[in-house]
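A single chain, nothing else alongside it, follows as structure tokens in the form predicted on its own.
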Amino acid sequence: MSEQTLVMPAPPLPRRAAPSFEAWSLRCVFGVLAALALVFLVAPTLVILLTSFTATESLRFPPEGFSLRWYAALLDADQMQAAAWNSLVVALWTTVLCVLLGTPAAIAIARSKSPWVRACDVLFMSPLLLPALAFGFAALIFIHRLGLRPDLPLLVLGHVIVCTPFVLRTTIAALTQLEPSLLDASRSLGASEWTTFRRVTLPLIARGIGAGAFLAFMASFDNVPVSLFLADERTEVLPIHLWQQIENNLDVRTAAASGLIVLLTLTLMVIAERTAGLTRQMR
């Protein structure tokens, strides 16, 4: 008598429950809010980009014709170029100081459980919560109390205060993903604290530091409130210069400069996303 193998039928897969009305309505509300936010954020940028290619002598939307004449005119805008150079210098110094100050602070906060250290974390993040205009005005009053006048070093210092939280937050996020066993293994093999930091910790959190440095650079380059109060008459930065040009004579070159800033920002964002994983480090 031959043996017959009995094949048991696989149990049916459980059917997914249909989304409830509450879940469906919640998705609709968030979808509508996201769409509105996207429109209000992207639409002004598109208007600026289209206006920057206008062929007329004045700012008009929609433009009557398209031309690159105003982008070419930026090559002769000496005052605007000087303001852009000042903004670049301030942003570079700000980024370097933010990395040098924010990285050790992030390591100390991530490793400590003391309530005082947690209080320092809240203190360091406070520039993102306070209105930047109020901080700039308060900083101006403070330096006048000290008998000082606005200049380039004080402008960089003001930018460092408001931009360091970006490096601090992304570096802390990178440290939370760091395996403590790797540090323990390095110490158990005889490595010093400095060697462990240089060979293990720093390479693993480099992307978080890079993401914070990118955000600090962009926040400093585009900063208006702090620059408005702490820049002296010899240090005109690009955002203030563009604001004055729009307020006084509506120079079409301001639209071209703004469009160039938008394009460069998008390019840097793509590079930061490919190299440092910007969106992943901000989670």
Second form
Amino acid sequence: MSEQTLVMPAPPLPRRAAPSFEAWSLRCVFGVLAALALVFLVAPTLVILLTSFTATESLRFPPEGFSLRWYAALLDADQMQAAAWNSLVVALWTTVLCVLLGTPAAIAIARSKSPWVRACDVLFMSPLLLPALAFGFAALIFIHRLGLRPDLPLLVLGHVIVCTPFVLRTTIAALTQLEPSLLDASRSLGASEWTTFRRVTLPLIARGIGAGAFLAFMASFDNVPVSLFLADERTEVLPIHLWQQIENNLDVRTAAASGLIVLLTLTLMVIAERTAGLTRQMR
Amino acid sequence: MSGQRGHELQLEAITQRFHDFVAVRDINLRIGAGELVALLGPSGCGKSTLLRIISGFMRQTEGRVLFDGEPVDHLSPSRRGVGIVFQNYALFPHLSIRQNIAYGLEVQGVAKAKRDARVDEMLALVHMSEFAGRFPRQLSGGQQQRVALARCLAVDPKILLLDEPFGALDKNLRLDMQIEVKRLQREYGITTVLVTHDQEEALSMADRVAVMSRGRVEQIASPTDIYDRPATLFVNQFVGSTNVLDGTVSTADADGSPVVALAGGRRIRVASDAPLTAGSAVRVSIRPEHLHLHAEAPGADALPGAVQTALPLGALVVYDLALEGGAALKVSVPRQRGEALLPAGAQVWAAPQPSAGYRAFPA
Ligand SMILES: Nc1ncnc2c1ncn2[C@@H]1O[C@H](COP(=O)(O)OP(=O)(O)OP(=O)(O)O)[C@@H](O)[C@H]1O
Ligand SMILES: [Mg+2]
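Can you return the structure of this protein in the form predicted in complex with its partner chain rather than the form predicted on its own?
Once more the chain from above appears, this time first in line as the rest of the complex follows.
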């Protein structure tokens, strides 16, 4: 067999590799997508960043003058600070609960071949697919029926439901890449199942869990549809507060707050990419 | 650590079913202390399944596994004391080489001072001391395999299982590692089961070879016996290469040894482990290297044929003969320096060497 392949004549090489139509169209699509991303994602972010440095009283682009007065003004914006604090508390609780619930669920799903477990997987993922607005509204009616009023724990609960899929997905992805013979090796060396989980499984899927936690945190922090229904006045969260400020009085402080969020997010993303290889975990 | 002498491994009537598919069928094996037995067989014959049963990762449907005469079926893999070297080595990627080797001792609660001494000893044993601080991905395949072996031996297992351990290595390195593993196995006197589908590996490394086919052990014997006295046609064909000719048993000749009439009508004397009844169909086997070529008929048992092709393979020439009746016969003969090859169409006689002979198996 190998002799045959040896004597096969080499196919004649083309003089110059002309770009095929496929390659060309692929490049076009990529170019267009990249351009769209730049124009509609990056440009508005830049606009809001630049606007937040304006020296004048009004939200206008291009900004006139340059000052940090609106950032300074954030220090006195008590309501906005309270909302930011609420958002942070909700996002942190949400992240912790998502990890605590999502990791064991992911392990069970990755291990099992049962169709029921598959069905659960789809069920847990459904908050990502269903409109969150419908979920928020339904949840509000539901808790009223139960005789409850929206408060912080219920808000966290709502966020947990829509944010757990992120942890679930990244953790399942990490688990499917985990070599099963590593677990067998650990057990044959005398480690119990629990020790094997702690010493082998957990360290090897930690990055996946971390990536999911980061996504869950961000998704909770800027969640609007669920918070809209489940937050009361005392638990008003930042995105909704900002929305109301813009609607009522075009407050330039909202631009400064947005600028701050963008900068913080970028910093977090760089950290996450450096430590956990965030984008690699999402593949 | 505990005794240098190995432990006896015994498999008693092991059967493994997956639903209604029988992957392993009534296997009985006794592997002596310190012995190296190779499980040799084609893909899917149940080698890995048997290893998983011995190591406790799979509970057999029927039968018992015994170490030194004690059943171990109730023991989980972590309690059985079976060391495994996996085909992909399965080194923990997040741990350094030192930590990998220390892992088993650590989870078994060996004190730090003792542990460190043992790890150093193991590193020296496999010549990896200078790599102690590296991580598995920074090592070559052969080095990773040494570490995997050291990690295994560090906890002093009763039985060592090697599942296609050399499959991922290139040819030269494979030979080095085979010698190295053999040395360590001898030095430790550890009872070892080696799974492979490479017959050379099995024949060169093992004290005994168990040839498996479709969930059954066809024959377990020393490498030379497997090669020279195959118990079944399957073993004959799987280990080394052979010619197979169809024939019918005819009456025994004067001294009582059975005679077979080949398809072309020629009669030859054969040897057989199974009793042969006159008139039954048999398959007659002889290895190409056990035949000689002659220009004239050398006597009884010779087969006339015409050379079809000659394949010079360096030290050997393999001739492909067409026998009367159309059957093909390969004959491999040593080539003298400067000797010309027989031309196609040349009429020759093939006869078995005095020490060898035709073997008949029931068809
Ligand atoms: N969990 C399982 N469920 C069903 N069938 C299985 C299972 N594990 C193995 N088998 C079947 O049992 C047979 C033996 O498998 P095994 O893995 O032991 O083969 P093997 O001899 O190790 O082959 P290879 O050389 O390819 O590794 C195969 O036909 C396989 O399809
Ligand atoms: Mg196998």
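Residue numbers count along the first chain shown, from 1. Basically, rigid core = biggest C-alpha set you can superpose within 1.5 Å across the two forms. Here the structure is a predicted model, which is why all the values come from computation and not from measurement.
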{"item": "Flag for Trp243, CA shift 2 Å or larger between the two forms after aligning core", "value": "no"}
{"item": "Threshold 2 Å Cα movement between the two forms for Val224, core superposed", "value": "no"}
